[in-house]
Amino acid sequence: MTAFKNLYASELSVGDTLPEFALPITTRLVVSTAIASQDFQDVHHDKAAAQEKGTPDIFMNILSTNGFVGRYLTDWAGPGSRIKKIQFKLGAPNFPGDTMVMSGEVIDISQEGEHTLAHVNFKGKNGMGNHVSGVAVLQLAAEDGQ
């Protein structure tokens, strides 16, 4: 089990890179996350139906991508962090047999009242290009624990 720790403002600088995270895309992952997000579109669980619609295989849905982006960002910032804002766009589909590698960079650090905010560019790239790219604002955990 991974022990998560909070990332504090004093540990952060503009230009810092987030550690890469590689997510193998499997059929089980695509189907189970589509079902978990109650997306029953056939292109997310039925290969023949997906091929009839012009894709080589089933592919990950946007709700799953959003969940994995959130996981990536909050795993980095720690359990005391909170996503305040997120914007992203989708690109190349995530097909089974590929791997999506998440990466990111701190582009700004600001204050909102007593809270420190980390502004981050991120992307998830697979063998075809960027599956997802965007920006997020995370409220970091307070160093005094509040």
The other form holds:
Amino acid sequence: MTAFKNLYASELSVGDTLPEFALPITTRLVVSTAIASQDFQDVHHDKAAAQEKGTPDIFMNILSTNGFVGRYLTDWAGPGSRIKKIQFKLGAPNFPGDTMVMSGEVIDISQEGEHTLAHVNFKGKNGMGNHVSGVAVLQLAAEDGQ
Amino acid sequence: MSEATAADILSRIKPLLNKRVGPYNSWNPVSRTHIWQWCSAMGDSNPLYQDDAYRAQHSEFSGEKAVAPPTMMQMWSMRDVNGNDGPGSTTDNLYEILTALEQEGYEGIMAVSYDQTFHRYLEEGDSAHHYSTIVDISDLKTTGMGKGFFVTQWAEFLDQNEELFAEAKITYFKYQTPKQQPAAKQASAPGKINRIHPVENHDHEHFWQGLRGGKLLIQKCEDCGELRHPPQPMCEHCQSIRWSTIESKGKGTVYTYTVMHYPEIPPFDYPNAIVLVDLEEGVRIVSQLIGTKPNDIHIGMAVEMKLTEVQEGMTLPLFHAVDKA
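Output block for the form predicted together with the partner chain, input the form predicted on its own:
Below is the entire complex, every chain and molecule, led by the chain shown above.
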């Protein structure tokens, strides 16, 4: 396995930014993630059907957006982190040929029992604007055990 | 056809709120294959999910059972490729309210927000189902998509022991679709949104050409010698229309600034710090400050120009803070 690093509470400050992550949107990505999320709506795999419904191409489904948000958060916080909450708003669709750039910032750090929670503002921006923007809460890996 | 008023529609629909419908069962228990397919499609290589050795050593989970990414929650009880719910699912129409709205002409649907809480990560062998309740409908609203109602659904995701492992509040916009789709227009490729380039004419083309050539050019009156910016045809001091340009060094200080947060309009980056810079040469220029967090900007801070090609054919003199060192 590639070296995954956990992010610990002592390393974290409000205002820290998450590394940017650029995700090129391809037809294969849209289709394979739609199928992996069991979403067989035609607008996620059939270009002609999508155009019939008024969009220029197929586009990424919401469950996949959710999956990429989750991946972005734990790629940053590490495998010892646990996702507690994800809230987001949806905007410009992810069409093949575009690139979604994800960014984020720590907006609060709180304590829940022995656990430290990081509150993160995130967004995924494509060529037409924000595809997704929201707030997530992650429980960070414990400093000792991991 | 006379359209029902929004008040009529709401009075008929509101009694249908808060009806809990379910269960919607999954076709299969949580499996390593599903998790693998999800992680490979999403490019998610978090070892917690699929690496047994990692999990046995470093987590509260066992080494034998793959762990599902929490964001898979909704996927388990999705319909199959033929649109059928899993065995034993209710046949009640979850979407009674949506169907009623469709009959009134509000046929479009778009999910606008997701608010999810995760209580437990599922493991291989767990089995999921969900219940759903439409908990709220807004008054008639007008948005960029047209007129419609915001409808909020509460989804409870339960495991085989009827324990809640995740929950979500999902808001949809149920809107009136246009009567005719302008198909020709929609077949075009999705476009990247660009900045609008100002018109270049005799009065200010020198400014844009200068930027493309790597220079910030400031107008200078040929008669009284006063500098002026932004470009204009006549000197406001002596009314001369004879002018030339000097090259600015692009150094100065922040005279004042404002930070745009909302609404986020593409293609700009947000928060968008807009500064009025006092150039050393003695004129002011409006531009964007890059690389400094909004809270760290202050009046009087030293800044320097960075000529940036923001898009093809458009170079702008953006500014960044000068290191004190």
